[in-house]
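First, one chain by itself: the form predicted on its own, in structure tokens.
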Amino acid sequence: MKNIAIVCSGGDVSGMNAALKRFVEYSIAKGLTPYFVQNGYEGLIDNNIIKAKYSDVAGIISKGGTKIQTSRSKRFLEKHYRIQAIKNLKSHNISYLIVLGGDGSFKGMQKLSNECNNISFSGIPATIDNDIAGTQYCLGVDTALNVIKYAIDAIRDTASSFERAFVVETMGRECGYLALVSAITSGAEMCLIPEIPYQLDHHKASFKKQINKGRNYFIAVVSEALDKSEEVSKWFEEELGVESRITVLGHIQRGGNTSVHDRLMAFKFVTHAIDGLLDGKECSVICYSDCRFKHKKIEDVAFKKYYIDPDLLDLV
């Protein structure tokens, strides 16, 4: 029997807990022992490596965050330390190693592939930015977009009681997918990302138009790469005469109860993961595109940008 292990890199997402349940028993499953890596990389460095069983993922599809933990490790840029993490999984003779993260784990992903023999590794997405190149898709994306839904759709209640502008900034690091997504399928008026150059007066004649048809409120949804909330805000009072608030969603939308589709994802991902291993793949990461799982070289991934889909772009 072979070892495996598991570790979850960088920001927390809504769908690790299924991943790790999907981990256990597949692997299980495949002949395989299951071993969790506790907190991130640091977990790697300090030998924070356990056997895992059934029990441990008992209950925890439907939970957000990581029952492991996750971490961004500075000490691991450093190759003495990569070296401890290296020798720590062969003292539990692991063989195979899965990473959920974004592409900063990725890259540790890659260092550790090169400066070790006998183990091999593969990478699953696994960040709510939605910024990995060569996937469509990572995990907790969905999740988080529902948090986005429900609190836009609260706050649409609220601002058209009161007849104010409503600015609600979303996570995405330097990707506005997030914002995009949610501004289109929330109906918003306004919506900000650095992938679409804009001119706030160029909104001005359209909303002054709509305000004299009776419009009395407005939803604007602007990504944090920006940093523009407060301006826009401003913008909503002094231009057009609407009085208007700020929301920052901030990290309520990397926790939550799970989506459907990302528990379906994440037992997919797993599964392509754990087959690949054991197929032979070395050091690749399991990209979702055109409704296909496929393995791609970490070069293709962490090593290069990503570009939100053209065709959802034109949608604003």
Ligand code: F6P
Given for the second form:
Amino acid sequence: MKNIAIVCSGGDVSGMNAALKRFVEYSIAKGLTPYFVQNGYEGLIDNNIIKAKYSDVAGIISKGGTKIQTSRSKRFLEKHYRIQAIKNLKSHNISYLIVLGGDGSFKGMQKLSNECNNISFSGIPATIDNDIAGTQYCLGVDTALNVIKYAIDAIRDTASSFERAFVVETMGRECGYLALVSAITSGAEMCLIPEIPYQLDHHKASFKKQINKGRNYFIAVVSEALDKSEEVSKWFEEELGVESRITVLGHIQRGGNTSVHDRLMAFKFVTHAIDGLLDGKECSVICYSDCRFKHKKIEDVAFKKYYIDPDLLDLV
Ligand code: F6P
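Coords for the form predicted together with this ligand, given the form predicted on its own:
Next comes the full complex, and the chain you just saw is listed first.
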């Protein structure tokens, strides 16, 4: 029997627990012995590797976060710690490692793969930012979008009860995907993301006209990547004379009850990862594009820039 391990790295997403459940159940079904690496790449270095049982994943499918915890490991950037990680994996006779994470985690995975023999690696894109090249979908995005949807719907209730503008800041370290899709699907009056150049004053005449016709509130969705929420809020007050409030959604976007889509995607990503490893793929990332899963080379994923679909950008 071969041993297979899974590790969550970087920011957690809702859907990681569903992935862990599928991982344990499908590994056992395929005759493999599943292991958890706890606490991300830090746990690989510290030999925090334990055998996983069915009972470990009972009742976790709906829960956000990750039962095995995650980390952003600075030590993993140093070769001697990665060599320690490889030794630890070998001490448990691990033949396969699945990494759930973003492009930084995949770069780490590629280094590990280059530095060791006889262990195969498979990456599963998991970040609410949805900013990984080569895949149209990353685990956790749908749940995050639903959290934002509920928040903006609730903000609209209070915004419309006053004459106010609400600036809602969504996550996305460098990418405006969450802000873009949220603005479109919640009917926001303004959407500011790094992918679209903007000038606030271009909105002025139209917003003034709307106020004169009776509009009494505005919702502006602004990506954290711009770091402009304060400036936008001031603009509403100073240029339009509309009282303004800022809501930074922050880490609530990363948690919460996992959506149906993310549970299903978690199951599919893990199934493809395990099947690929058993088929002999040594180091690849499972990407989802045009309704199909593909195993892609790490160079085509972690070292390329992600661009938002132009058709989606055209909708704003
Ligand atoms: O995981 C992605 C992300 O949530 C980004 O959207 C955000 O900029 C960053 O992580 C926050 O990181 P941390 O949780 O380490 O503060």
